[in-house]
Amino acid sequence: MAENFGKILLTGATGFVGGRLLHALTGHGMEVRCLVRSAEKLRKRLFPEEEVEIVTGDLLKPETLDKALDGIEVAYYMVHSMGGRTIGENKVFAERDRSAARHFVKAADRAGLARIVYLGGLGETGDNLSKHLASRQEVAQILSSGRAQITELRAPNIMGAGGAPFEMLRSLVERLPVMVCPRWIETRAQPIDIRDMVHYLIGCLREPATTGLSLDVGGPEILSYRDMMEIYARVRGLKRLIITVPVLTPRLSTYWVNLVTPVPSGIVNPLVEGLRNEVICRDNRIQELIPIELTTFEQSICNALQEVEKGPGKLMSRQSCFLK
């Protein structure tokens, strides 16, 4: 039986994250509106036995969002720009997600929504931190300063089949039996996987404890870029050679990306810049509000792996991911 939270708002719904969100909110049995700039490109994704209702806006046209928050209490805030098809659309994605949160907030205080969940970056604060991350932060900033009560989870890459991390990892692997990389693959990160993020999600809806919280999230290990491709590698029985290098800037190092996987410039930069930031838990309230079992990192690229093969959900043995 479905909990009675009304009928809930997801932004973001042909996203990575905010896709995956939508299909365990329906098979919970959920009631959800669904804010999406193009109603045909959501009825594509959508599973034969989900009924969602859709609504189409935009967040940077005010003017169509009170239809979307009429009646709503509780939404999910899964819109950002994680970059453009180029470096050169990067330069205005911070502006875009500021005006987006601004127009949210304003139509949110006139419908009275109660709560907003927002999906976060994890990151340090000060001045080093990327763009890409500062904007996230600001993001959850601006969601505050409305009268809804925010539960902020602070991620860090977010692995599964087609999402940009995972994607970046299994190409440049793949591809490539010598990586020169430069020296930010030793940076520290805690990679969750898919569906603990979307637990986690969903556990902020359902644990009244995590209203008004921002709270850290991470899978069960802390990894550098270079560990995540040498368990990659493993998983997938390769045997592969990387040697470091001082000399790649952020912008060299994207152009090299791009170049090697099919992932656009303007996804890969921020990306790239972020991992100067070690992306680690420092806040483990999560765990206690909402207990889980962490996928470890090596299962998490099986069940990519497995769903790059056979689709979404269906996940592979242990011995056909080459596992030892």
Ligand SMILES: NC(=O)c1ccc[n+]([C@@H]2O[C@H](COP(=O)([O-])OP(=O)(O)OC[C@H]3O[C@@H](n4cnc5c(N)ncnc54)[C@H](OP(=O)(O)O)[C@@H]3O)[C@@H](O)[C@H]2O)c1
Contents of the next structure:
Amino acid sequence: MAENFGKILLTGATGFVGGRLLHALTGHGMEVRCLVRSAEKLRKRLFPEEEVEIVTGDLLKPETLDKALDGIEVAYYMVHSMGGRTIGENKVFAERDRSAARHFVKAADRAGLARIVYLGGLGETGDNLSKHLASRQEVAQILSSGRAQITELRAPNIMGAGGAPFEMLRSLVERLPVMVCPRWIETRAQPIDIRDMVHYLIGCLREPATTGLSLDVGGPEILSYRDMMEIYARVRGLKRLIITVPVLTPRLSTYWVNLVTPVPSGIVNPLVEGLRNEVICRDNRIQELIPIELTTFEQSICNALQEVEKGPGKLMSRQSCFLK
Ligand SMILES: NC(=O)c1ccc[n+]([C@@H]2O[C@H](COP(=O)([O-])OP(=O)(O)OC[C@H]3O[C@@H](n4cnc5c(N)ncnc54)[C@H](OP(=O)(O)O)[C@@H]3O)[C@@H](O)[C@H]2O)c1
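What would the structure be for the form predicted in complex with the ligand, given that what you showed me was the form predicted alone?
What follows is the entire complex, opening with the chain shown before.
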């Protein structure tokens, strides 16, 4: 498959979603060039049989981008700047993401890039949207302002070992027999399994009709965060008492989540702030364009727990990252 795309540029290959996508692309025999800040970090994550071209660069350093885009027709944009160690350090993520996207668009136009597949976030603009979700949408607009055609996949929480949504859920439910939770645990979302997400990302290449579209993607169930905690506890056979209180502000919630989870506060803060926004698909066009049988939330949790048993950052196999 896919030889006609030529070499594909992947940004964010050292990240949670980009890393899995990389294994899926190479598993399907595609030629991939990765733009990464640290070649060393990427090399450690490659499977022995995996061959990719690595170009060292930084989206915040525009002079490093021409080499990465040279001769490329299709690129995946899988980057965000959240993740500083402290809330203060992380305040500037939206500004960084704006600059990164602008630099990428300029370099893409210089290189004559034809197509960008961008993984953004669900959430309705104007609906008291969190800074994090608003930033994801701003990046989509910037990427659309260039000459390349963009496919935007708007995703909710992506569930898989090593990803922030699963790791936050896991630490909270594993460590706290009694959970005193803010009201946002009643907010609804439509979490999607990482394998299904990767399948959609690759499906966008195979299905030309996705070009130029902004498509919502989600899992098969709409669940509140309370439902997710309860399902996790049930899968693990843990008895948990969940009590909601009206007084926990996003900042206090962040401190509370930070106490029990290893996910850096720079990621926890914007994610927790975003939990007040429902992330539910507006439409299901993706299911007609790229039909797949979606994984239930419970099955996602079981899959992720199996990977956790292998050890931190260890995947079951390269094939386990994607559907056949
Ligand atoms: N995870 C989810 O549940 C979820 C849900 C919806 C949408 N998304 C979207 O999916 C995309 C990927 O998310 P993720 O969870 O995979 O994130 P992640 O694990 O935090 O990875 C982020 C990636 O971006 C790279 N990066 C950051 N700044 C960069 C820069 N200036 N130049 C080059 N690379 C840079 C990082 O490289 P380093 O390794 O060098 O830091 C890393 O590879 C994001 O757009 C995110 O908004 C994720």
